[in-house]
Structures are given as structure tokens and as C-alpha cells.
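Below you'll find only one chain, the form predicted on its own, shown as C-alpha cells.
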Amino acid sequence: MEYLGIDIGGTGMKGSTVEVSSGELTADRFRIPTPHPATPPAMAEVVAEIVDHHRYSGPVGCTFPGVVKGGTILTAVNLDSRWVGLDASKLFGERASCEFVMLNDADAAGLAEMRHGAGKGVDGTVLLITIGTGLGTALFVDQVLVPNTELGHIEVRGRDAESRAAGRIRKEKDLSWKKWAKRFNEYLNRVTALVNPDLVIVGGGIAKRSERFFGYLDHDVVAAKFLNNAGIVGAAMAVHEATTG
């Protein structure tokens, strides 16, 4: 069974159809830069373009980098503040003429990894950390998602953790892998002390370069399987699970 998954990020919006029984993309990933400013109308146009590109008419899974409840956006730290309080599922659905299932972007990545990736079959507490524009987290207990944890915003050295250790910080401050890994390790130690996970999965595009920084970390971690496609796959999985129960 195939569903369209769309992943909204701070720099790009991308989508593909996904075979949910395997997590495999069934079409080339189509990516469009995130509009700036990232206003709701501008992003709705991009979402509709992605749907049209794939000539898709069924229910769509779509991620958002913030807290999402019942399709409504409650936080939008790295995007336009006009998203807060807006029903994104309604906005996108009306513009693209499809039903939308919205969820937090890291939660979607976590679903992909738990169903078909590095967390498949793992019980206990599993924490996924996505490293990109920000730090996203997804928490699972015995395969069940605890939604909207947003643990990338815990305080480290008196500041929002992602403002010190996100992937973009390494580039903006031109940090060596070792120096950036020291910052991320400090965050990792703090967050694992809070939830005591049995498994930590590190995702986002940076995970494909895991050999550059895993050796500097105090905690054992594993690289995500789906990397930059995790949000797309997880968004499609969310639709499948919402429609099949």
C-alpha cells in the first residue's frame, strides 16, 4: 500500500510516495526550498506543488518542525510565528484537495526507524535524535510513540540546547567535528539522563557521516537507517496507521 509523505524542514520541503509495508520510496524524492519567509500561504503552495508533482489524490502524511496536536501547530521555533494556532491539516487539505495527517517531524522520523529501521523490534525506551536545522527528538516506550517531546529545547549552559548543538551551528560557527561533537555530547548526556533510554538512534543527514563524531560521544548510539528520508517515510506510516487503526 502506498501513501504520499511530505517532510517540511527549515531549508527544504520534500515528498515521495512510500510503500508502507517496507518503508521504501516508490518515486524519486521531489524537493523544493522552504520559502522565506516561511508563511502559511507560501508553504501551502509548495505542499500543493509536491502533491501535484506526484499526481497523487489520496490521504497525505505531512511533518512539521514543531508541536502538532490534532493537525494544529502549537510551536514553530524555526519558521514563521503565524503558524502558531493554525490548523495546518485544514490549510494544506483545502489547497491540495487531499486529506492531511500532520505530525511532528522528529516523531515521523521515529516512526520510520521503529517500523522499518534501526529501532525495529526494539522494546523498552528508544530515543531518536535528529540533527539538522534544530535538534528534534522522538521517544518510544515499548514501540509506542510519546508525541511532541521536543527535547532539543532543554536547557544546556543556560541556553536552548539546539542553539548550541544543532547541525547548523557546526556550519555557522565553522566548528571542527571534534569541537561540535563536544557540544552535542554535552546535550546527549543531559537528555539521556532525563529519559534513560535503552537505545539511542541518531538521525538526519548528518548520520551518514557518523564516523566523524560518534567516537567522541560518551553514550552508545546507532545511526538511523533512513537518514534524510526518515520524515517522508514516517509521514506515510502515520497516514497508514491513522487510516487502518
Contents of the next structure:
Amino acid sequence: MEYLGIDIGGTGMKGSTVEVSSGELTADRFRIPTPHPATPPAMAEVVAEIVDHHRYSGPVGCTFPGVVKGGTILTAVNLDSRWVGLDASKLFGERASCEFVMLNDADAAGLAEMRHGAGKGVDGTVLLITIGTGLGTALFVDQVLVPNTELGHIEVRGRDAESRAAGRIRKEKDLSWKKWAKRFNEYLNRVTALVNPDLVIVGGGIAKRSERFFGYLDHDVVAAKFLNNAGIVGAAMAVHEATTG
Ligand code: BGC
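Next block, the form predicted together with ligand BGC, ref. the form predicted on its own:
The complete assembly is shown below, putting the previous chain first.
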């Protein structure tokens, strides 16, 4: 069974149809840069363009880099603040003439990993940390998602952890891998002490360079399988699970 998954990020918005029984993309990934400013109407245009590109008319799964409840956006740290309080499933649904199921981007990445990737068949507490523009987390207990955990925003050294250890910070501050890994390690030690996970999965584009920084980490971690497509696959899994129960 195929569904369209759309992943909204701070720099790009991308989508593909996904075969949910395997987690494989069934079309080319179509990507459009996120409009700036990233206002709701501008982003709704792009979402509709992605739907049209795939000539798709079924229910769509769509991620958002913030807290999402019942289709409504509650936080948008790295996007336009006009999103806060807005019903994104309604806005996108009307613009694209499809039904939309919205979820947090890290939660989507986590779903992809739990169903078809590094967390497949793993019970107990699993924490996925996705490293990119922001620092996202997804928490699972016996394969069940605890949504919107936002553990990338815990305080480390008196500051929002994301502002010290996100992937964007490594580039902006031109940190060596070692220096950035030390910051991430400090965050990892804090968050794992709070959650005590049985497995930690590290995702985001950076996970494909795991050899550059895993060696500096005190806690055991595994690399995510899906990397840049995790959000798309997870969004499709979410709409499939919401539709079929
Ligand atoms: C947001 C999270 C999101 C993460 C990754 C954070 O700034 O608060 O909701 O999952 O970035 O995009």
C-alpha cells in the first residue's frame, strides 16, 4: 500500500510516495527549497506543488519541525512564528484538496526507524535523536510513540541544548568534528540520564558521517538507517497507521 509522505524542514520541503510495507520510496524524491519567509500561505503553495507533482489524491502524511497536536502547530522554533496556533492539516488539506495527517518531524523519523530501520522489533525504551537545523527527539516505549517529547530543548550549561549541539551550529561556528562531538556528547549524557533508554538511534543527514563523531561519544548509539528520507517514510507510515488503525 502506498501513501505520499512530505517532510517539511527549515531549508527544504520534500515528498515521495512510499510503500509502507517495506518503507521504500516508490517515486523520485521531489524537493523544493523552503520559502523565506516561511509563512503558512507560501509553504502551503509548496506542499500543493509536491502533491501535484506526484499526481496524488489520497491521504497525505506530513511532518513539521515543531510540536503538532491534532493537526495544529503549537511551536515553530526554526520557522515563521505565524505558524503557532494554526491548523496546518486544514490549511494544507484545503490548498491541496487532500486529507492531511500532520506530525512532528523527529517523531516521523522515529516511526520510520521503529517500523523498518534501526529500531525494528526493539522493545523497551528507544530514543531517536535527529541532528539537523534543530535537535529533534522521538521516544518509543515498546514500539509505541510518546509524541512531541522536544528533548532537544533541555538545558545544558544554562542554554537550550539545540543552540549548542545542533548540526547547524557545527557549520555556523565552523567547529571541528571533535569540538562539536564533545558538545553533542555532553547533551547525550544529559538526555540519556533523564530517559535511560535501552537503545539510542542517531539520525539526520549527519548520521551518514557517523565515523567522524561516534568515537567521541560515551553512550552506545547506532546510526539511523533512513538518513535524509526518514521524515518522508515516517510521514507515510503515520498516515497509514492513522488510516488503517
Ligand atoms: C523543534 C522540534 C523538531 C527539531 C528538529 C526543534 O527545534 O522544536 O520540534 O523536531 O527542531 O527539526
